[in-house]
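There is one chain below, alone, in structure tokens, taken in the form predicted alone.
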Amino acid sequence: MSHQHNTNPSRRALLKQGAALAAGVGGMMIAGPSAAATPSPSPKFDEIFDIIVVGSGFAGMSAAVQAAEEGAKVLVIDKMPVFGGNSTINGGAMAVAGSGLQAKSGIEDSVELMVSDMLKSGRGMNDAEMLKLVCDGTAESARWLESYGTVWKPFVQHFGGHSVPRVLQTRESSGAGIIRPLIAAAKKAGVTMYKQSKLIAFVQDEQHRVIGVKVKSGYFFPKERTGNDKLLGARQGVIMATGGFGRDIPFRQMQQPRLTSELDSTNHPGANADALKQMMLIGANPIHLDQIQLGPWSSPDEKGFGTASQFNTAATYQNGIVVDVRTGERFFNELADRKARAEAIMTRRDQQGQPVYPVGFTNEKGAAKAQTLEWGLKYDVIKKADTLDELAGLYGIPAEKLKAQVAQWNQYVRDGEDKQFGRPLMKAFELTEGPWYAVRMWPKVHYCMGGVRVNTHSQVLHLISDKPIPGLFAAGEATGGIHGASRLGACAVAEGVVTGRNAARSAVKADAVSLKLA
């Protein structure tokens, strides 16, 4: 495979190369870093596969169990030198509408209603028919997961930001409990796997239809420098499913400057853009790429996931308060959407702008389900205070009013309206006694809302034709405007399982083209 480079090219060089890959014309491509489109001789492949799934996590997993289900022959690369990427260390919560759980507990839901709750969380930025092609999905894929090994806790949660609960959630709390599964069922229908393999470019035919990648093999992270170049074919198709970029400080502060390496992520240390921007350098159009979620349930006292984030989400937020350190007050609705509750914990800062940490807090009754309670105690994020006058002390917070707003809360509960924020109050009980447990609260850098788009047959759109880009597929966090401005939680699991198998759906019936092996 041979490669020209011109290290002083005329300027009329760069229009046609320019003008080339917006007609979408030309010859054989190969689309890398050097250049946005290289002409190279019809290639000979190191192997050869029907579909190349790329990532392991939620939506590579699934598309790569489907496609295999239909008879296809897959490969799934990874470049870190473990599989699952941030699905894994992911809380291994599904937002499902119209599960058998609901059913038997007696909620009632739809995807109508699950549609109604993502559009008023995305601030009316979703696109719309994706929206209802997830949740439309989300009570069959919940069942197919389960059918590979998937066993959810015996109920359902109700997170922030949904009308009612629909939250299941892994018996293993992360998404382990989906990933491991997955992947055993794809080793089984014979799905190849390779980790360690970095994607560095597209294979393009003469009508520019994605035909393969060229992967660093032996790649190890973040040492550019390290792998051999491979090619590999996919007769039917690519699947993109390298999620987002929140670790990639620079390219997210280039969406929002705010975003300055000061906050912390939630992401693994290879969640960043590289993948998304091998797709723009094809033509894909990126959407939304300003709209990055903070996590709001993240503590300052780690780093990364850790402890509090199960549980502020599985405690905290669902059966407690938080409040402002210097007041003792609660400042928001403790179940709003993630953004809402983001934006509100960012406010609180001093007279120099420095974060005052506010504090999350509820009692034994309130923790009984957090499984990470011990594991936060044990390295002293989460702190236990047998009475409230304790707890103000560990904190700094004034005692008496941090007892009359408990006194207020549970008044609202008895009374069946949170009057301060409006907080849902179906599943509120009254913090009447201790032991109490608490922990300091702070965004991180969670989700990438934006990324490239696709039409509901998960095909990457053009940025100047708006029509598919041949043989290229995207799911999960690598596409853009489902979410709009705010994701739910516990709708990446839903996004990636259903996307990823409609991606694989649509692979697998696409023509298959003639490639040769090296």
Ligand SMILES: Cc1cc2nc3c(=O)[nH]c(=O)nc-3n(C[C@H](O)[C@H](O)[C@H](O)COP(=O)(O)OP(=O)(O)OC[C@H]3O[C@@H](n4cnc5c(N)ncnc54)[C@H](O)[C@@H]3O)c2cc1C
Second form
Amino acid sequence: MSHQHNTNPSRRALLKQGAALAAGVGGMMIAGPSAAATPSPSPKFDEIFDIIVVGSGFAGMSAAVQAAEEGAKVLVIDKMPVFGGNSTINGGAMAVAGSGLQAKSGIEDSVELMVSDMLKSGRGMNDAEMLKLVCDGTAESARWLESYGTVWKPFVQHFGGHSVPRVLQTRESSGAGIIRPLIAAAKKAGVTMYKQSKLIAFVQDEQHRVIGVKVKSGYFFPKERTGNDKLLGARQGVIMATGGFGRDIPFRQMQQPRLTSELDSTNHPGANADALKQMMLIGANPIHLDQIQLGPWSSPDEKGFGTASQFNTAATYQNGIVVDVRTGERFFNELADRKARAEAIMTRRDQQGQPVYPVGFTNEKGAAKAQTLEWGLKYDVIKKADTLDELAGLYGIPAEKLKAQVAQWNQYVRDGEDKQFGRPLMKAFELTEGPWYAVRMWPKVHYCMGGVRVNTHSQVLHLISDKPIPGLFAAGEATGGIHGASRLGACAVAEGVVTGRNAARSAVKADAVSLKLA
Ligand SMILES: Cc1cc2nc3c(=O)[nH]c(=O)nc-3n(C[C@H](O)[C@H](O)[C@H](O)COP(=O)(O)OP(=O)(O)OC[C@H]3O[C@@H](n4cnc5c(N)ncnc54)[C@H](O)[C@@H]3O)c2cc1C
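What's the form predicted together with this ligand like, now that we've got the form predicted alone?
To see the whole picture, the full complex is given below, headed by that same chain.
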């Protein structure tokens, strides 16, 4: 007998399922009410592959290309009408310990240093083994991406929370500079790719091994009634590379009630918890789900990631300062990790609790590497002022206080020590002359540190037994634990590529089950 589980369980069904699991029914897969309704003796599949990868972002495409390199017959499915998920709209920044570019710039780095930076940012909650696996794989994976056509900018960047400059960024400042070459490589290697194919259930055999997926083919997000059911078989395994749930407001609020619809998200519209719920229904252990990252560089003056996020990352935070508009004063270390920065910004509220948006700014020299400057100015998200008086006027900042803060900052740079907030000053320079470029700031929901628990073979672990669910692997943002309480910038590309390839290497070693075509 085999079991299929229906998609979109109600919260009640999930809770019932959880209660059954908590009751500890033998550590076996529990058939929930919906699952019990659809037993299927000896399933016949519409198509059969060695490995099915669900999701076509960094994790999914890396898994697919790696598995194809190792000779597997691979299918990639994605529910959306375009491939790439969050990965294709991402900023293309990848943290790499020990890159050739670091060596060229005389920057000393090591896997151990990257691990220790990420542990610090993760407040020690990280899965140390998985973290080491990711950091260890970054330099080789960056070269692997290059071999498929990714081109990095010719300099290394210093992102907040990293103790040395170690961030490579695609020429395009976009994850598309990684996804496009990987899709081309996958197609060349014979990988089959279906978009608008949504996983709605797993198919398991009587040993509870995952042997395939039930999908809605021709699905049109978000219309749940669209598409036709298909059964797709996976002889060696299913790799879940289904990303996070940043856009799933009800689900994220179950984890953190303060993350209401008032907070925008940088994520693509399909970043919801539907695939995570399916994994939970067959016993996957969800960990750290309440650890949801807010991006500290976004602006309330535009939707999503927009133009401000890149501007603030490349310009304001590295080369400028951020002030409270009421006082003209800095109030945090602009190069602290994301969690510290986002929390600091969210403390800026009036007596009614309404946000008082802080302003970040730098000058022409500081903005030189901000590729979105022109667009930000065009859409009036970024504002330009010739003098500090004019800048103060634009945002209602007390001008004398603003000028005093800039003078104090310049003194810190000359002294080589930020006495206010201990910001590292390795790359800092004095802010002496305009024109000035400024932006209002407020965090947005950006990344889910939580997801399913996996071991170092990228096998998904069962909630009760803590043993692998046979045939089920996961990679990328869909997994939990690597980043602990807070992910450092540029570490999700690293995670996606390294763990996607790791999952593929494990899946191709699995014994193949024999499956039947319809
Ligand atoms: C705007 C933005 C900028 C970012 N910039 C950076 C950066 O510069 N550096 C960095 O390290 N990180 C960055 N991040 C974070 C990083 O991009 C993501 O963590 C990463 O892309 C996740 O990759 P993934 O492969 O795990 O998931 P995704 O890329 O999100 O892919 C998951 C895919 O799974 C599909 N899927 C989900 N459920 C189903 C289902 N049931 N059936 C079929 N398909 C399904 C989705 O449609 C999606 O295409 C950024 C994120 C955003 C949103």
